[in-house]
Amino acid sequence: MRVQRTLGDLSKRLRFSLVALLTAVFTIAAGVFFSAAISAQTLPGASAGDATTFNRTSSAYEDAPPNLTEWESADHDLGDEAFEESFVSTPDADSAGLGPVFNNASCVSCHIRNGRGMPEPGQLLLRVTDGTAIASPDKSADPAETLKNAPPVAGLGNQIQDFSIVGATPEANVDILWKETAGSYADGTPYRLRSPEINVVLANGEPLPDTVQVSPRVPPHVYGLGLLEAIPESDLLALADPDDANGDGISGRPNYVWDEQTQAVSMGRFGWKASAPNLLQQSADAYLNDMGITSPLFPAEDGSSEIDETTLVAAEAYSQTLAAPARTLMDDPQVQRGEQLFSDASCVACHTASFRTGSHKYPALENQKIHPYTDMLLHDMGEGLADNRADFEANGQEWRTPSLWGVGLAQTVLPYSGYLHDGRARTFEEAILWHGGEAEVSKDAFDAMSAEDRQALVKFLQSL
């Protein structure tokens, strides 16, 4: 067992929470964020109720949520410990089982401080399809890998893996260029909008062949993932409209997804794609195609798993238990232009402001009215997002629209990561620029907008 409780852990933890008690109080006493009393949803900014950090720091995407009980936290404390872990090669120890191939070796290192990563080696991954196999699947084959279709690639899997322990070598070396255009405004502003080209030279020194479908991905932020989680089903499918039944040109729909707990279809909430349907899956997934570790959900051949389900629980637990970033400046009026705009452009149709949260494994994150800004349904972007790569139910040029909340924050977290799937857009201005498909109105809307809209727009996302 990787994650353990010891009697020196619990004296240690009783010592911090007497610490955390009085500190709090010491807060409450000065009248700062929080009370007893007073719920925190009732607070300017809470984008996740009682949940909400109104740490607006470097730090922001790794508080736990203030109201977790004493219970709730102590699972987040050994999330924390599991996410943090570095795996290694050595046989016997404490943390064995690295690679042979990987693409990283814990949790955090592709996910620094909890945000989005960066289109760089060791943080953009890229998923692999066998194209020639699509038209035929073998419908004996494992029903997770049918309905995933996603054919996986001979030698490679569904994902290459660019670094090895030592004795092994890569499966490939991946080499990312950028590709630049220009454009302009409507009001004859310029912008340059880029695009990565990946190229991709096998072990063997031959290229990637062309049969293969590549799709880089960055890593997502994780903070807010455990009330997405919390999200009734009905709600979300509520939102859906495949056949674009209103007219409005947005034809948002769920992923169905397999889901290897319960051995059934289940709906996909997490991923680019939707892919995953909860985050104990999500998180199996990851050890396994990160960091070549295997699990009790993705176990060897044999049966055998190099994290124990204890460990997969905590890593869990620890991306289901971070608190949301408040958010700020409501009362400037720019900020309330600019979330004006948002809503006429149709910003809103798929980036949906506010939920009520059901019920959850954790208490905590239930019955909040949250604002993620996001509707977690497929849409299409259009060709200039595509990655021309099917995921169980999603086509090529379909993507879930991502949260929003704390996204005003991506910089201040981490300098230089990216936007959109595989992190193309430096700029909030970028990231809009190249949304087509679904989204092709609201692009134009922001086109045409005033240099002082933009700005007006784009601060609204600052705030958030």
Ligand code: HEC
The other form holds:
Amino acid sequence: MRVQRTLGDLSKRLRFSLVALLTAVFTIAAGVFFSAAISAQTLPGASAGDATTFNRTSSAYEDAPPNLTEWESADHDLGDEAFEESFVSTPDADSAGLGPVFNNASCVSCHIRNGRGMPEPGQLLLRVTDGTAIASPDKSADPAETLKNAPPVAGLGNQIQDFSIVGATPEANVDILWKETAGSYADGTPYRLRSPEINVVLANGEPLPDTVQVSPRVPPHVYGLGLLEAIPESDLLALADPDDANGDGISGRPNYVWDEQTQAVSMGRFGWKASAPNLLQQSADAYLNDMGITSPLFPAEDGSSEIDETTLVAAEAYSQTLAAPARTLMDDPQVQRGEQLFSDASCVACHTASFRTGSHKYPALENQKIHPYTDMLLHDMGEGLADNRADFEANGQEWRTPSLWGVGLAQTVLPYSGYLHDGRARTFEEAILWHGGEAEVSKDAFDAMSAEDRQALVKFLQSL
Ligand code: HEC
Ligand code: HEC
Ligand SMILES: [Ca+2]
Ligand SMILES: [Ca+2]
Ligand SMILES: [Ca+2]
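Which structure goes with the form predicted together with the named molecule, now that we have seen the form predicted alone?
To see the whole picture, the full complex is given below, headed by that same chain.
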């Protein structure tokens, strides 16, 4: 409006004064510049639109979106407290309820500085299934359990808790050994890959039976998740191609899971196999299974719970209201070359670059142009990465494409943290070399690249 009025004034004064003309042109130019400056969306590298943080230090994952309103910021702050709350076993304490068995005592001790955790006891989770019970699923059972396609293991349930409060016994002792193999790129450059060998000794001293299927998972980062929750489901489903109708070898499909709140089947979005439909359920699941804390969504048998709805919703709000870091070095020719290779090697076929967010509880997250580099769909990643354990509709070789925004800061936030679902990849090169199945062609393209091109691709990932 202001610009238009200036233009009107301009036409009247034009014949009288060249000075007025120049002033008006300057005003318009300044107006355009100003409106660009107030919207982070248009700044180069704004990977999450107005919800981007331009912090690229070790605290980058901890920033709230700069565009949160006052009430949204208040929710974020309450969430921050919930995420940091360390639970104890003392019955009358403020933060009571830990255990009796658990994996860790607070959200932040696994999602360190909101980043990924390490493949170590206390952070690595083992999800388990009784393989002998799969042949005859009990159709009369709870739909949540039947759909999960993961019959619980007697004495362990669906997750191994290897810690306990005083007076209780951890379910098992977990040891992680690394097995290394050698390989080489097409140009002869050698590399080494490692994969974990998980040794579980049960509380009674017995090893875990071979019939138990085990899925090891490291804690993923938790920033930018509200924006991923806000991507319209129809935009994700439009990317699915379960029968590979277009013949490009890529057949992403959604996971469909049980939503405890609506008591209905819903598209899965969170967790390494997209087994949680939303951040509320993911948070309640973490309280129950990772910390041994009942909540209104997953109460005790008698209906009681150890945290109330306010705390549960606060934890949900925290992972919803974290910004995603901006890209950097966008003018660097090596990064630009890497971005081109990322596209040429079909990495973008799963790591989808752009979306526009739809509606969300937090308006600050709505209608943002975002660049998360994920399609949120399941892909067969081959035998090398397989856990051979189903999770709702995901089979033993399928994983959900993880987002790559901010991934370049992973080891700035936590040195030596690893990539992939079990943290086995120490570098981006190793992460790519483990890609198989639908991503075999991408992996082969990387393998065939010159050393210079491989470096450029890695530099691009570091710039995210
Ligand atoms: C013992 C370690 C541990 C603790 C404690 C823990 N988490 Fe997690 N978290 C994980 C792991 C491992 C995953 C991946 C789970 C999977 O793949 O199913 C995960 C996944 C998540 C995700 C989904 C991330 C994504 O990108 O899909 C969110 C959100 C999350 N956790 C929030 C929380 C909250 C909130 C708490 C505290 C109430 C918490 N976590 C406590 C280990 C932990
Ligand atoms: C067929 C789909 C697909 C293609 C194509 C693909 N990826 Fe992935 N990518 C995935 C999935 C799924 C995972 C998670 C696998 C796991 O954790 O076991 C992943 C994981 C990664 C990770 C680790 C992320 C993390 O948070 O640990 C990086 C880095 C990565 N991919 C980069 C690439 C690059 C570079 C290319 C192209 C050379 C590529 N990907 C091609 C699906 C794909
Ligand atoms: Ca408890
Ligand atoms: Ca258990
Ligand atoms: Ca396809």
